[in-house]
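Okay, so here's just one chain, in structure tokens, the form predicted on its own.
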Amino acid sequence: MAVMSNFVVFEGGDGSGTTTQLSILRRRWATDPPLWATAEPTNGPIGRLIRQVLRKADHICPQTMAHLFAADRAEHLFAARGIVERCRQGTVVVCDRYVPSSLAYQGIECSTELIERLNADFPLPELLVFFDIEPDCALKRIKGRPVQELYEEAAIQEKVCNRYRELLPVYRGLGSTVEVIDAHGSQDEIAEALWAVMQKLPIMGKVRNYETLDL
């Protein structure tokens, strides 16, 4: 897998605020480079079928769902006019959950290597930056949705985090850029600690060169 350029993923615990994060991030950017702020599952026939087996309304096994996440990746990055054309073009992309997701979620219930072996064509994210949280501080932010979703439990949740942070140094060993953002504080917080991190982004500074060569 190789790092691709302009390609920043968020992730996190159920509640960690990266949906929130990246609604506040969009509002707050300016033209240049442009942004396209997406999210996994998307909104495609495959990722609709994954949110209704989210919302508990089906019942698949494990090992399918973990099929469905990967094909919708494939189509999110590979289809006209996603990922890996966007970033290509120039465009800052941002997507709201991606692999390490799928590693720390699947991967509750399914082997670590079926889901290596079915993201294994995909590139790896040049940002990754994962939002840390105690779960039982998300849950609670969580509790008045209408509706809880499958892996919205105490005891999931600790394992997801616990697989997330063995996630990260492997991602620093891939040559993903890793940052960690302590997600407790109030939004303003963690938005101002997340557009920091953001400015560092290679492409930004070429933005800023530009623009100084230009005055």
Contents of the next structure:
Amino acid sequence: MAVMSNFVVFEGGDGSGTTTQLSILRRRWATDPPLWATAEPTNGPIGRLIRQVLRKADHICPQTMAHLFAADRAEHLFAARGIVERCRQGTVVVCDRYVPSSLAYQGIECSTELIERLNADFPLPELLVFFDIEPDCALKRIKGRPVQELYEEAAIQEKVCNRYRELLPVYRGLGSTVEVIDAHGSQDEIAEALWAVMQKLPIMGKVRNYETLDL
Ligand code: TYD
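For comparison with the form predicted on its own, provide the form predicted in complex with thymidine-5'-diphosphate (TYD).
Up next: the whole complex, starting with the chain shown before.
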């Protein structure tokens, strides 16, 4: 597994605000370099099947779920106009959830070995942003939603949170830059912290240099 330039992943428990922050970032982002905001599970055929299970409309066993997330991810990465192609072309791809979600969530009921094997051929993010929030606080934020999804329970979120905290140093050791953002603050405070982190991407330095040369 190699680190892929321009690939950014947002991670956190349910209710940690990754989706909200990605939409704020997209609105604020200038055109150069281009940004592609995307998410897993995807809106493709496998992602739609996963969402049915998350809504509890269907049930499948945890090991099959791990396979489905990995299959959805393979399509997301390698299809035409997918993550790999765009990153190589110089687009900053920000993906709301990726392999760490499989390790944190499916890892509760499946072996780490299975999840690592299913995801072994997938690139590592250049930057992994973890939205750190106490599970109690995160669950309060999403309590009002009409459907309570599969993993949105206190006991599961506690385990997810602990697993993430163990995973972050592992990703650092593998060569990804890992940034932890305190996700208890206001939307604006979190957006500012995220903005500062995004400016540290190597491609942002290159764009600035290019602009300087152009003047
Ligand atoms: P989430 O990202 O919160 O999306 P939404 O805001 O649209 O509900 O929900 C996706 C759920 O899928 C979340 O509970 C985490 C889970 N998930 C996994 O369990 N494994 C994975 O590999 C991925 C990508 C997500």
